[in-house]
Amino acid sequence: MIVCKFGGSSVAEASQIFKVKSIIESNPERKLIVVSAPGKRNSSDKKITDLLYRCHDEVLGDGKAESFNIIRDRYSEICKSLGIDDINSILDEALSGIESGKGPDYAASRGEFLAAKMLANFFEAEFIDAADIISLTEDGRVDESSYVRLNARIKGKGRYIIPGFYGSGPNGNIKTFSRGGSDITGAIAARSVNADVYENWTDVSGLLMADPRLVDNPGVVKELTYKEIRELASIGANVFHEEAVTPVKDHDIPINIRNTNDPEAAGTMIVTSRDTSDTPIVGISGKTDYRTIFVEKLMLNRYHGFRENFLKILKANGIIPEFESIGFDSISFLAPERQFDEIDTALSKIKRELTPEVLEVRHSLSLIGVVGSGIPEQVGVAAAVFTALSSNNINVRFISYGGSDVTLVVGVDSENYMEALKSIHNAFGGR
């Protein structure tokens, strides 16, 4: 069995849904389909999910979800173009639930719910409500019983449509995943039926080595591992919902990123392991606007609990470092600049309680993550990164490697960020 998840761009309008139908019908093994809410049709359009959140806010204001009329018109237009009955009664029910105060999660979930209802009609498939089969714990984890329930529902030769993005919380109410969470629903479905492959259909022909808005013509990554995809997400790449890896990883179910608009393209495969000989690096991404908190104290390593107490004070003031580098008498912590509103209060307490000899906040840095299983396996990969930067007269201010053996993080002055990103990409783009 193949599980397919179609993103918002794939169901944004009728012309896209006809493409989805063609993809599904081209392979009888594509039996279980997860759908997102309709996305943007053009750059000036609104996503249905955004409109639903607006509806919730409107209800909090004057009790009426005025923007729901836009949503109703959108679904009615799609139904008419598909040649199927409208879903006005279901739309009425959704509006009633939103205006009765069922909350933001309920409101946001109706985009996927309505899309799945509509497509179940168009595909002549059985609709399965995610709220009936996916149970979420209070902290948003998937209850193991969800996999058993969904597996029990998938019987016979027909097709099944499931709305993505939500399930039921411990109290039985609708609970959504974070944005992009339909990827997670697809992974849950794939694990439930032990799928041969989990196809994730979007509007690009696979994952790109770098952000095309920042780097010219980045190549498509043909294959990468579960570990590599999570590392790319951690360093800022908006590639695939990192939580969607967990349900399929331990069951060795490959993920195939495909393009609804170019279904013949092979896309990108996400697998357990891969050959790194030709492609040591799979992706380059970055994060901007970081500050360094530098602390120095002679014989620091003998002051037990110094690091832990330092971090405790920072956290109490809303500063949570994401990277650190430890020396014999010093430590550097890197945190996003947006967290620094209470930095003076934190520094005052650190000086008073921990008595460091040097404590300072240093200038803005940008971080670039180079991700690939070839870093520990092939000689010269890390050297190529530093050579590329040196050749462009870019100084390295921070290095982090070892926390993950497939990710090398370098920090550069923020004014050099774009040039650094491009130079590293060029060093590996042809490899």
Contents of the next structure:
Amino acid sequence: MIVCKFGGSSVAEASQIFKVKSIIESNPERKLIVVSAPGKRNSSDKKITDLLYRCHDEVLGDGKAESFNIIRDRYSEICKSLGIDDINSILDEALSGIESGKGPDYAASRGEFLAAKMLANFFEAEFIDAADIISLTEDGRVDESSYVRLNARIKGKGRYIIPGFYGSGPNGNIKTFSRGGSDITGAIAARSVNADVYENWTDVSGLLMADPRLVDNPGVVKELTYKEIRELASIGANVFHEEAVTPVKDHDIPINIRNTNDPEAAGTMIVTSRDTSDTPIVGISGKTDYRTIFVEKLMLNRYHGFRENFLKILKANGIIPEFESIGFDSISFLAPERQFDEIDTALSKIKRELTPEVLEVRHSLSLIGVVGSGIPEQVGVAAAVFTALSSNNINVRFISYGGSDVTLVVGVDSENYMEALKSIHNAFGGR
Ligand code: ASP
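What I would like now is the form predicted in complex with aspartic acid (ASP), since the data block earlier showed the form predicted on its own; can you produce it?
All chains and molecules follow, beginning with the one already shown.
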């Protein structure tokens, strides 16, 4: 069986939904379908989920969800163009739930709920409410019983459709995942039925090696591992919901990112392991505006608890370091620049309590993460990164490697950020 999740752009309007229908019908294995709420039809359009959050806020204001009219029109227009019955009575029910104060999660979940109800009719599929199947713990984890329950429901010959993005919390109320969370529902569905593949249909023909707004023509990554995709998320690449890997990873269910607008394209496969010989690197991404706080003190290691106290003072003043480097007589931490508002208080406290010989907050750095299983497996991959930088006369100000052996992080002065990204991309573009 194949589990297919269709994102907001794939269900944004009737013309897209016709494409979805032909994708589903072209393969009888595509039996279990997960849908998002209708997304944007063009760049100035509104996502249904955003409008639903707005409805919730309006109810908090004067008790009336004015924006629901836009939502109603959107679904009615889609039903009409698909040639199916209107869903007015379930729209009314959703509106009265929102106006009765069921909260933001309930409001937001209605986008997926209504989409799945509408499409169950069009695809002649059986509707399964995620609220009856997916149980979430207080801290948002999926309760194991969810997999068993869903598996037990998928026994017939026909197709099934489930709304993405939500389940039920411990008190039985609707609880949503974080934004983009229909990817997680797709992964839960895939694991429940032990799918052969989890197809994640979107509007790009796979993951790109770098952000196309920053580098020219980044290539599509054909294959990468679960570990690599997690690492890409950690260095800021906005690819696939970071929590959606967990349910499928331990069950070796490959994820295939596909394009609804180009169904012939093979897309990207996310798998357990891969051969890195031709493609050592799968992604290059970056984060700007980091600062380093640096202390130096002779015989640092003799001062018991120095590092811990340094960290404690930083944390108390809102600075949560993401990287650290420890030397013989020095320590530096790297944290996002926006956390440095309370730095003066932190600095005086550090001076007073830790009496360092040198205490400096260094100027802004940008970090570039290079991700690929080829880094630990092949000779010369890291060297190629540094050669690319040095041949463009870019000074390396920070290096971190080993926290994860598939990610190499280099810090450069922010003014060199774009050039650094481009030069590293060029170095691997053709490989
Ligand atoms: N509709 C939700 C959102 O906009 C969830 C999703 O599309 O995955 O975040």
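Numbering follows the first chain given and starts at 1. The structure presented is a predicted model; accordingly, all values stated were derived computationally and were not measured. We call the rigid core whatever largest set of C-alpha positions still superposes within 1.5 Å between the two forms.
Novice: Taking 2 Å as the cut-off, check whether the CA of H251 shifts that much or more between the two forms after a rigid core fit.
Specialist: Not so; H251 is displaced by less than 2 Å.
Novice: Could you tell me whether the Cα atom of G305 shifts by at least 2 Å between the two forms after core superposition?
Specialist: Where the cores coincide, G305 still shows a C-alpha shift between the two forms that is 2 Å or more.
Novice: Would you say whether A195 is displaced between the two forms, judging by a C-alpha shift of 2 Å or more on the superposed rigid core?
Specialist: No.
Novice: Can you read me the CA shift for A346 between the two forms, rigid core superposed, in Å?
Specialist: Its C-alpha shift, to one decimal, is 2.4 Å.
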